[in-house]
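What follows is one chain in structure tokens, specifically the form predicted alone.
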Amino acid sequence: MTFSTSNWFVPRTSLNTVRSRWLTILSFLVPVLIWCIVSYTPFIWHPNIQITEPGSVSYFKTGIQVKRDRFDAEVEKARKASVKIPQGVRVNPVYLPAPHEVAIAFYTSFTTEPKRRSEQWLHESLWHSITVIFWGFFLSSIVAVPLGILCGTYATFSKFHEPFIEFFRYLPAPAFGALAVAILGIHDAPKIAIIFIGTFFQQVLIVANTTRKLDLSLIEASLTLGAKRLQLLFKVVVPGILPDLYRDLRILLGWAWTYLIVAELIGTSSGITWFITQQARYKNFDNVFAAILMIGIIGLFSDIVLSKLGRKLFPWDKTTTKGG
């Protein structure tokens, strides 16, 4: 097989299966490779020294990390004073654990019981966060999707709703945290409200824009044939935009995850955010990375499942069939 760069850069053209799979693998492999180089190659970075032998330096303790310049200065002092020289190895800071440490933490966080009663298992924290995401996005969607379709179909709805929604979508959802707690209490309700606020206004505008892309000739033909308002909506507009609407909701679900961390800091600490902040407080950064990676894995897995489901539901849609 001959290699041709032109075959890789043809606009709006799909790659063959082999190239597509290799690029998918590389998209994950390259960041991991960079992480490994930074973690396992001392001369690349490794700005700290981990003390293995304190020597004559009183404030050095076995296992602690110090900056290399400070360590070198103490070594030089010990040599000049002819006293025991401290020993150490080059390491990265504790906030950047190596891949194998994160992999171990990824396993042990599911198998090791939490040390403190106030702590939750990682899977318990994840499940709590998933329920908050589900209810926030579900409630947002059941209101925003119909409103967006109406705004995209009828100019009356558009002019009445969209100007205010355009204004409101620029207001940061976390700014309503204190108000949400005051009204809804300190438990999950204000968290759900923040996700609702963060996704609702964007959904209305995106769904309205998707609805406007529907071929106008379909609407004109249905009106010519005597379609009533409800028939126009449920037999022409909604079926016509379903594949694009489904794709929009997949993308907007990712936005809901981005609001999760902020939402879970409101009221009582809970969910995966609580797990991450607790582990960071005790400098268990391997557990922090494991939890962050778990969020990414859940998001990626759910998106793959929804993408495959979309291909089954809308086999006639070319964009969905190609993996959009």
Contents of the next structure:
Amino acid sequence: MTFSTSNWFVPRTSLNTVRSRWLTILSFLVPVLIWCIVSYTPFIWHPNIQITEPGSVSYFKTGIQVKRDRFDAEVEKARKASVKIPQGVRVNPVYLPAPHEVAIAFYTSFTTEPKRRSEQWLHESLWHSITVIFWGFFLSSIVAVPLGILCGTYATFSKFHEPFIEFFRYLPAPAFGALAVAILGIHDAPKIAIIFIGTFFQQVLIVANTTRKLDLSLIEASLTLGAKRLQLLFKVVVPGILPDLYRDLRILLGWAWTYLIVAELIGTSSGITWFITQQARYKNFDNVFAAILMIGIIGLFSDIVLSKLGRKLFPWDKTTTKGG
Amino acid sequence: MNTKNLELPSYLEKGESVTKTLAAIKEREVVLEVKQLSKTFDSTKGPVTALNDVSFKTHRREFVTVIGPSGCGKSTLIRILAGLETQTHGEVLLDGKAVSGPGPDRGMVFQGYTLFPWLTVKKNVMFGLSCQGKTRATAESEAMQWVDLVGLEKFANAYPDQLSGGMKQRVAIARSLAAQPRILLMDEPFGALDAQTRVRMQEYLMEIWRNIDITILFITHDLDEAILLADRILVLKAHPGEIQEVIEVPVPRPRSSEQLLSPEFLATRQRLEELIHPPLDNDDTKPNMFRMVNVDDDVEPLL
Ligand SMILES: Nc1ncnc2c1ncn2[C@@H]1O[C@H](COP(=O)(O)OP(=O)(O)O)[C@@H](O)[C@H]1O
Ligand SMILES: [Mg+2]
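Requested next: the structure of the form predicted in complex with the partner chain (the form predicted alone having been shown above).
Every component of the complex follows; first up is the chain already shown.
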């Protein structure tokens, strides 16, 4: 459409490919650019002074950071007393490493051997996290999806299950941490249980609602064509909701990552969360950023793969083939 | 169309061939019998009687249309016949046996197409056949015959989304017929189509009906459509929905849209207009014609 190419704001109309490509690039570039500006231009923020020469100040040591006003006060004092003036450079706090430091950390955290033999490499930690997510999400899905479909199709199931599930989903999954450890031990089982609890109840309700949105006239049409109970479920309801169900599961998988961080802290901490807390304790914030970035990249990448797969799987579905 | 001042024969006068055909139809076995059907809905504003004491019979290979004003209970009637709604009173007999609940013996074509969007044209048509437990190969070859019949062989592997409204409705008809129903129930199937497509679809449907052994009950609110297609027309009235007259159509077959201006056709149409749009003494549906904007023109004196 010529109209949409000249105008950036036409409701529910896609932009031309050049524009949407640029916007996609910019959506990543702008945050990185802001980060670069804050990191590399000393006059924007840099609230701290890193001491390079303690001078006469007794509590200054080479390498430590102090607030700028404190530093200025000490310099003033030293000047008045005509003793050795301390030296320093403006820096950002340790918790905000510069992009290049994170980039280096991103590389080195994969190539550095763990400090202790009992500890894991980063890729091992990541893999461990992914398996925990997988099992939690998988176990939740194999129960919640069929149950949700039944609830969405038959009022009997809906009335019997949904009120309790509605109640249970308000209980925060992390609250079951101690209980899960007491019952399931300290290793992966309680972590999988937390992800299960965090996902399951939402999943049943969302799948039930998606099922209820299926056009009733399709069910009626199938009944007049002679579909019986199981045929109705497997030949009409399930294929009818499949594209939407697939989208629901993609969104829920994103939520499962949120529960992962909590889950990995209970019992013996493990996986990517263990790596992050460990690195934060050593004040290696570049590594912390690298690990957080890694989670984002894994999430984004898996979602893109799933979305592309969705288009292959559901060629009739308009909402997955357009946009997305 | 103003048919009031035309010299028309009575709609009750039929030619010899029409009389014979209608008599022959009555000789045939009764496929569907409806006995004293009533339906009351419990709505929030109290009970609504949608149908009251509706009785009629349709014979084998008869084409019956049902016409009536909007909201008179046409859809309610056909949904009860299809088993998608339960009646408050009365009975529906198919081949003499009472039916309850939906089943493949009563095919249904809805105004909204209701094709399965995840299935191709061919697989949509196969649906009823595979529900009946036919093997894939049998179902596929039978389905292809029906797809051929409605002239969509080229689109056998297309998804419904890629078809026009008329084509979708042809698939829906093929899908219903493939399940081998005793009667085909159609609820304003061409209501959403544009005028030209609608005329072509009417001709299509008559062609199909001539060639296969099927009884059709067809709901419409279009007078021409009701006359063009039917052997008999059931005219409903609203509040409550009751049959006010059954008209035996005096227009000879084979029909075509050229007959729309024949005397028999117009006579029937005039009668339908009287029944469906009775003259109102106190016409409160007339728009209140005050001038929203002052019009300063010289057209008014001409009117
Ligand atoms: N599910 C329902 N609940 C309450 N009232 C209904 C329901 N379905 C239809 N009705 C009422 O029954 C009457 C007949 O409706 P319907 O059969 O759809 O008419 P038509 O198809 O002739 O336009 C209308 O007055 C409508 O409001
Ligand atoms: Mg209707």
